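Next comes just one chain, in structure tokens: the form predicted alone.
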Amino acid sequence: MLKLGVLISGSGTNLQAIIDACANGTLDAEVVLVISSKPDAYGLQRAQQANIPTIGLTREVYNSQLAADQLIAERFAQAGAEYIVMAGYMRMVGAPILEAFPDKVINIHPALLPAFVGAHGIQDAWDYGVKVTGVTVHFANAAYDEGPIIAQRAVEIYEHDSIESLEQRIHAVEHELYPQVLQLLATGRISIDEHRHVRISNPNSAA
């Protein structure tokens, strides 16, 4: 069973999707620790309701980003996490985390990377007027919203859409896609080749 550490900053809807998938057996994983960049994030309550240990970091902790990342890496290692899952974590992860968990930090972004990077991917796609946006799950690296892409799913923008309805549909896709990708990790089907491209093996060749 894959051991996951989850980073959040807000309401934790993607965290809840992961917790639910673990509970219903569609994700062969366990969330061993949830760390939030905000001590009052509602996602911490979601974790506590599922009997998952939590840590809420204060703004003062982030006065030194390096020290904060060292603390996060240490706590996840102590909890036995094998992969770190960013689920609405509104900060970059730095070298201490990336080096402690090489190619084992996963992020989800509400756009089709490399388009519309940054914290406002849904709004930026809406403002640009694209007809298709979507969701990307990727390995995190030292650059914002970069790293090898694992999976993407398109979301069409309809004429009758509002930004609110688009956001709801994108989040619905996130809640479906993220646990599916994590299950691929849990079954050993994801690898990164020499070109830093992600390869997904078929079930018959799973590790």
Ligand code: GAR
Given for the second form:
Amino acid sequence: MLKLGVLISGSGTNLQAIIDACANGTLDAEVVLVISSKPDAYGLQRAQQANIPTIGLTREVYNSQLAADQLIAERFAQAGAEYIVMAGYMRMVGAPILEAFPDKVINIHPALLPAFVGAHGIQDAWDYGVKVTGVTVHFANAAYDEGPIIAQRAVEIYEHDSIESLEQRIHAVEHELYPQVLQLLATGRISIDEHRHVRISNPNSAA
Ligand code: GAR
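Starting from the form predicted alone above, please write out the structure of the form predicted in complex with the named molecule.
In what comes next, the whole complex appears, and the chain from above leads the way.
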């Protein structure tokens, strides 16, 4: 069973989707530790309710990116995590994490990368007036919202949409897609080729 360490900063609805998928057997994985960049993130309560160990970074630790990343890498390694899953983690992961978990850090972003990077992907796509946006799951690298793309789902923006209705649809897609991609990892079907492009074996049943 794949052991996951999850990084959050906020409400943790993607974390919840992962926990639920582990519980109902559609994701052959276990969340071994949840670390939040904010000690009061609601996602920490979701983890505790599922009996998952948690760490909320104090402001002192968080304020030094190096110290935070060293602590994160160390604690996830101690917990036996094989992959680090960023689920609404609102900062970059630095060298200590990427070196300890090479090509093993995954992120979800609520837009079709490389468009609309940053902390407001849904709002930025809405403000730009695009007709199609979506969700991206990708391997993380040292830049924010960058790295080899594993899976994307398009979400159309309709005439009758509001930013709220768009947000709802994007989140619904995220909650379906993230566990599916993690299941592909759990079954060893994802690799990165010589061009740093992601290959998924048996694409007929791919996410
Ligand atoms: C999600 O929409 C995720 O894609 C986004 O933060 C939200 C977290 O929600 N991440 C980013 O914007 C990363 N740049 P959640 O805490 O309810 O899972």
